[in-house]
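Only one chain is included here, represented as structure tokens and corresponding to the form predicted alone.
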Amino acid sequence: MSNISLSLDEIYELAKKTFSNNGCDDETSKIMADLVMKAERDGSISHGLFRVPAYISGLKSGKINGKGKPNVKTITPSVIKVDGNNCLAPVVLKKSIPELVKLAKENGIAVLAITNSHHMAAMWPETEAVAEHGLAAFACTSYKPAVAPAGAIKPLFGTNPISFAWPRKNKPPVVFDMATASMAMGEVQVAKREGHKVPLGTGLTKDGKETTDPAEIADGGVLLPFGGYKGSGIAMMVELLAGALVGDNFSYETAEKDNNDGGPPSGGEFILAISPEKLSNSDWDTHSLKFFEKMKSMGDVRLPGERRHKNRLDKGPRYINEDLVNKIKSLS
């Protein structure tokens, strides 16, 4: 499978043109293009251009409102509620993260509860954006069923990613972003496209058999939670936080309402921001830096997000699957 070279500017312009020509206004097109470009820049390829055709499917079907704007309401001094009005989640986040940061800095802690938006991106952009303002952040969202609870062979949970970010003064935040599935479905789909095997324990075939073939998982099979019952418990937590707690759907309810156009379904997201300045009785930054140094001294240990931040320093071209680029060009 051949790749072609695209500069970061070319990736941005290709994505922007594609979104603009498929029902997005200029603001939404710019936000989405920036998100796609940054995912490619940082090496998060399963959330970069790879996602564009699915976004376009949702826009073409009318499920996603490419010109929609979220309704952001401050409910209490520490609670923000957002109705996404069926627009794309990055647009919701662009409008609501500054309000979350403001309340968390003022009150020590704040919660952002998002409903009725379409999330298909990585989650590190929102937690990292919060942490860049000196706040710790946690976020999670559900999806349509793709993951079997521990002990089952049929899906109930979404891939249900979680992300956590810890701020560092004068350094990039420490950020992890992970599916509670053994592997994100986007990574399984990339492995299928490129002909790679996946580790045993990633998922099951449609008959409930273990497999290393990503196609057998992606096409009618099911993902497994990471860590068995432990990952299953965390996936359940995400269902509750991003569903019942914020007033949106569980994954199985999302599936019942979705039009199955291939685009991201409507759903909820939970984001928590906490101020170390308000809570800590010590120099929290120096204290946590000593902890990270201790981690790094124990062997070949890489802090979460380090690879992404290293990739970010490379301003050169990225090498993108040629068939994918041609498909996106045909959509634009």
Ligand code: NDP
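With the form predicted alone already on screen, would you show the form predicted together with this ligand?
Nothing else is written out below except the one chain.
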């Protein structure tokens, strides 16, 4: 397996051309190319070029609208409802986050309730974008069933990522962004291919037994949430916030409606923005910086998001799997 070197501009141009030649208008192509380039730049490689073939499958089958425009409606001083009109989530976010930021700054808190959009990306782009405006942000979305609730042996939850970002006045926000599954199924498949074991608690066999054998999880078994019943509670919360609360599907309903073309299914997303300026009545920035310093003084501690932000400083080329690049070129 060999890698080839691509500059960040080349990554952007390859992605833009591919989206553009597969039914996306110029605006959507540019938004998606920017997302893909930034994921590669930050080292979020599982959500950069790697996801392009799946996006293209969804565009080709017609379930994703590459030329659509989301409908953004402010329905109360702090609630924005967005009908994604089957656009890709980054397009929906580009249109709706400025309104979320405006309302959260005015009112102290605001919520973005997104429906009918297609999310398969990392979630830090949205929380980080909100926190860059001095706001704390939380976002989550569901997917299709892959994870068994604690006590079950069949999947019900998606891998249901959650992201939280905290603003810092003269530094990048502190951001965590994680799936609520113990491990991505892709990583389980890699462990199977390479003959490695996975930690107990990663998943179950098809008969519901605990196992460290990735093959038993990947071939008919199921993933578990991280942290047992605690992660299960968080994954359940994601289903409720990104499903019933915003007026969209639970993961199992998403699966019933999806055409299984491999592209991201239609679903909801929940984003919350809160203004520390309005809530704290104190020097929240200095206060939280002291807290982060204390954390980092305690040994081998790093803040979530630091790896990506360090990668971001490197403006040089990225080394991308050659087969993947050739596959994307064949789609463009």
